[in-house]
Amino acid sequence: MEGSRLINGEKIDLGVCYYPEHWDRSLWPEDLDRMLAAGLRTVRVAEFAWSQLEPREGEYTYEFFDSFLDLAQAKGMQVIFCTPTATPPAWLTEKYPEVLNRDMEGHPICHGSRRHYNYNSPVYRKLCRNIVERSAARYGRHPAVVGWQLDNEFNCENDTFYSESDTEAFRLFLRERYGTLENLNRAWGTVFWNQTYTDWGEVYVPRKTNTNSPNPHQQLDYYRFISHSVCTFAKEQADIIRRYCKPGDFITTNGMFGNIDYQRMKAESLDLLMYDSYPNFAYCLDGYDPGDPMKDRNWSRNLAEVRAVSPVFGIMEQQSGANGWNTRMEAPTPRPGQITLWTMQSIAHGADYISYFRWRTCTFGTEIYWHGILDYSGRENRRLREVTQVSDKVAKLREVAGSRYEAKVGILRDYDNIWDCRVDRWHERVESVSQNGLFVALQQAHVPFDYVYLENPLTPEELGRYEVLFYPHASILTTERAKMLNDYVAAGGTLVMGCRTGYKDQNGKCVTDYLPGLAAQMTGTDIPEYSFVPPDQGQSMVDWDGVQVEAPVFNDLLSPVGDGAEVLGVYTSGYYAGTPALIRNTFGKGRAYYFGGAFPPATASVFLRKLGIAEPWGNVVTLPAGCELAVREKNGKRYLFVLNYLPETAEVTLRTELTDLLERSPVSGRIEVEKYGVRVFSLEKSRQP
């Protein structure tokens, strides 16, 4: 993005989502002036405005967005322009009903909401290419435009597709993947329940079955196919825009949703990814969990996922008001300070651009309760005052721009296992416990971490940035990924794996090797037997050198193999009490741990302490579990963000002198962070104790 006016490593910018089509034109100048006065210098427009550009097929009108963009330029406002393909207009779906998505039983997803199309309709692809080209040709060189958003929230609302066009495209996808029906039948194990195919015309996207259990190997490939469909759809649009946009203008899309390989999409189509961050979902009345220790802090987990795809990223929609459609998602107005907290949460995790959703709250449609900075009347309010104060704070963080989040602990991920969790309830049960448990434990022990995707080959040096890697339940383990892990451990790394590792191949079929399959040699482990924790047994417990830890959901019963394998823990409950539950194996210069259970928060916390990675910044700052510590680094300087999610003041101790970037003063010793407050400190790397 060389030459970009936004997200360029020089400053952190604020913006806002705006819908000029929702408001009388007489309001535009006033709205833009008020945005600029509040420090909001970029607006996103047009993602749902197809009819403003093509009100009828083949009839184009540019006056509306010409007027708005010319006004934005005159005011000094930058614009992110969107392709409007998330909401095909009524004339299109009426004339070409084949563009509509269908549910699993074949019922059409009708016009009247959004994201009602399917990616594989040839006529929809053609019409999308046309509207994207018309938009890019008209506005690609406009001085106000600094970037382009593809569509809006790919796979939001619905991430499965069952139209006739999808079946045709699925067959083509499978032909390219397997070549022959013989290979397909073998990969899917179609001899089971007499599912063998003798003609490609017999193959469909998954359909409703008598047991409501489609072939799991077909289902796994189906999720891969959906991702392929989204990625090719995005690439078509990106390729067109690049022919017209100015040098330095970026291409992005927003949000993270299911059944998409964002690593592939980023590599093929995007300069960076943008996320839509709504921490207030933690307080939705229909899903509020008062026992969740993380609540809005859970969005740090989502931001880590974004960062794993796009180390340089922004926020396209940042929470600024209450959430709610007229049908669902009721949530309260952010409390005083929370807009600031959530903005700084995004910045702490690496975002250099924050765009609030939205400027004015819409007075009509499904999202009438999805509030923005301003309410319906547009009157001055507390939220606008807080956003203006955020702008002042962000200006003081200019030097933070371009810095990267710093972590020495990683959680390994790959899409094969993510999608297998949707297919396999056994896998999903352990994975959900461990993903939540590791996140909670890392957060409460103030351990900055990254998600690390193994979609592309990573060298031992690249993985070696991390002192410890967790790969909790790699049920599908490929030869390529096993080699990466072997090389990492052999070079001196520490790897922790959990139950149900290595028992499937890439098609989701169970292997006939001794378990844990491809991980056996590295972990020094054999698994003669395994079981769900019997429901009449109670909690499964493990004694680890005198410390009792939980091993919930599922237990692999272990046996050490080789001279380097050492039993560290044994089960203390159930018929297998006394059986090894935790093995540490010396492998090359490193160590591999195999734990026979899942990782709930308490168990994950013990691992952090035993491995010596809890509180890695404890010699610089100590803080309560209710506060998050995030660290960014650039040019030998570290930036420490302390975020207080608690409804009361938190006491923090600085054990060395730091610079408070917001107060522009040196500080040390005991300090207070107000409720929902944020403090940002800088520390020269050479001065770190």
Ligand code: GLA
Given for the second form:
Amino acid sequence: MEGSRLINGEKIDLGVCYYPEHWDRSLWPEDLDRMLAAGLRTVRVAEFAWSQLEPREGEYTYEFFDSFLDLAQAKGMQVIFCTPTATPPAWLTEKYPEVLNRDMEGHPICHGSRRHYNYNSPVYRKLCRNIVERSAARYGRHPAVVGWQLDNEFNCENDTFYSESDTEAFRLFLRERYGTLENLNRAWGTVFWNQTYTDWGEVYVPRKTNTNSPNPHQQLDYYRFISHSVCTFAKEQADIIRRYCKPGDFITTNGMFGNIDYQRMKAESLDLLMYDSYPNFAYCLDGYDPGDPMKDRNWSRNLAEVRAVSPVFGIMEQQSGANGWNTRMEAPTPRPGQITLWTMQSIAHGADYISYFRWRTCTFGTEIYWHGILDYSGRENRRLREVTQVSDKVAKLREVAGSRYEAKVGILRDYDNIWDCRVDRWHERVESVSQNGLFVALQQAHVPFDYVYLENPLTPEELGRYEVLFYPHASILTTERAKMLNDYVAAGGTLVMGCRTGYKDQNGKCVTDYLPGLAAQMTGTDIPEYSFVPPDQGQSMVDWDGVQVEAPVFNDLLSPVGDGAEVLGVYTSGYYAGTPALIRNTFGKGRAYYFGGAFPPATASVFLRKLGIAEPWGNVVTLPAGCELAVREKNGKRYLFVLNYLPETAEVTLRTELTDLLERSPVSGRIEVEKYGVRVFSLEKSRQP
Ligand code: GLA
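Follow the form predicted alone with the form predicted together with this ligand, if you could.
Every chain and every other molecule in the complex is listed next, the one we just looked at coming first.
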């Protein structure tokens, strides 16, 4: 981000979300002064403030944000300005009800909450282009503005759309994709249950059907279509802003939600992605899982997803108070230390800008319990003191800015399979177990990892940065992706695949090849039979060289093919005891593993040990499973983050001399990391063992 005043590789910055429209103007100067005193130098504004800019159709008023931005400039505060399109005003939805989203049964999603619009209404598109252009023209060159946020959290709360405009746009999308109805009928297998279409006007977005089971291939295309709708909506706004904004000012959006191809959105519209990180969701009264070993540490998984889009990113909303709407998500306030811990969790994964949500807690509306740094009165409090301390710490991490998270292990992802999981419960059952299992095992064995998206062609060199890649259940396998994998393995990589690989094509239709289809040759595997693990059978176990591993949910019964294929493990339970369950195939210079089940944490951790990739930094630091290790790298220098999520002190051993960046002193040997504590160490290139 050349020329940017934030996230420019020079320092890590803190900011805060502010709603000038929620407070009396007389509070603004004091609020900005107090933010600056706490080390918060950037505010995000205006994402829900359409009525402040256009109170009635065609009537524009700039006095409000002119005053605020001029004040910000006078105080030396930077501003991220948002397009206000997440909340169309009442005058708009009343006059143009077609802009409203509808549920699957056709009921309108009415005014009164947020995100009530659909992306495809031509009139909404026009009104959005208009308000975005007005804002960009007015504030694009304002000296206080450093960047732009598009909308707010695309697809948050609701990621499906069923308005009439969506159906119209879906037809166009499908015509573009398939050309003729004949092709569409073939792609969707409409001959099944007599669904054949004879006119484009018969095609709709999925509607309520008997047993709530619409055509799965239609559904898969529908998710692709939603992503297309969001991406084109974002691009229209980004293209306008770029015509007006100053060089160096960035365009971003916030959050990660369903049915969006963020790789595409980033490429078309964004300089970087920002994320909204609320790890305290783990402690909501509903849904709290005492048995989850990760809890707030699960947000590291989301941060890894953000990094797969933007290697260096920002956090637009970092939790600073309790969660809670008046209707849901009741949660306790962050405990002392947790604001720091969660901020450092974001930085450890690659965030160079952290903006807290929000400055003062709102005194009205749905979010009266979604606390910010300050409570309703604005009085000085513990959380503000902690944020102020964080800004001192972040100043000491200046040299970390611009460094990249470093991982030698990757988990492959693609949107075909992510969306197929939403359509297909058979797929989802194995995928959810393995995505969680791999994450937990990698975390507990302190293995930094990346998610790697196979959306665009990646060369063997790009994939070759990873010693080991997991692609747990690529049910949909395309020739392009199979080629990337073949090339990676042939060049010396190690690939691990799990059950249910390669049995579908891009439409989600089953292939007639011998399974695992396009992965058969590379994995040296044939699958003559498969089954869900019978629920009355107990656990499905595999003997891997004397080590018992569980192969839960679904089992492919394997058979080795070719000279390079070696059976490493066999099932020991059920009617298929003795059948191969794990095959390793030598393919070119590398190796491909095919495992017949899913990967829960214990199984995944056996793989990490057997593949020799557990504890990759073990000769530098040893730490308990309850602590996360994250590593960022710049010019050969490493920054090691140790994050203790536990409510107890952790003992950590440094096996070589490191520099404690927060204490600014050399350190080695046994140290204690206090509960919810964080340490950041630098390791000089010359000292790396
Ligand atoms: C999201 C939104 C914010 C706020 C918080 C809390 O992250 O972007 O506007 O609503 O959730 O609900």
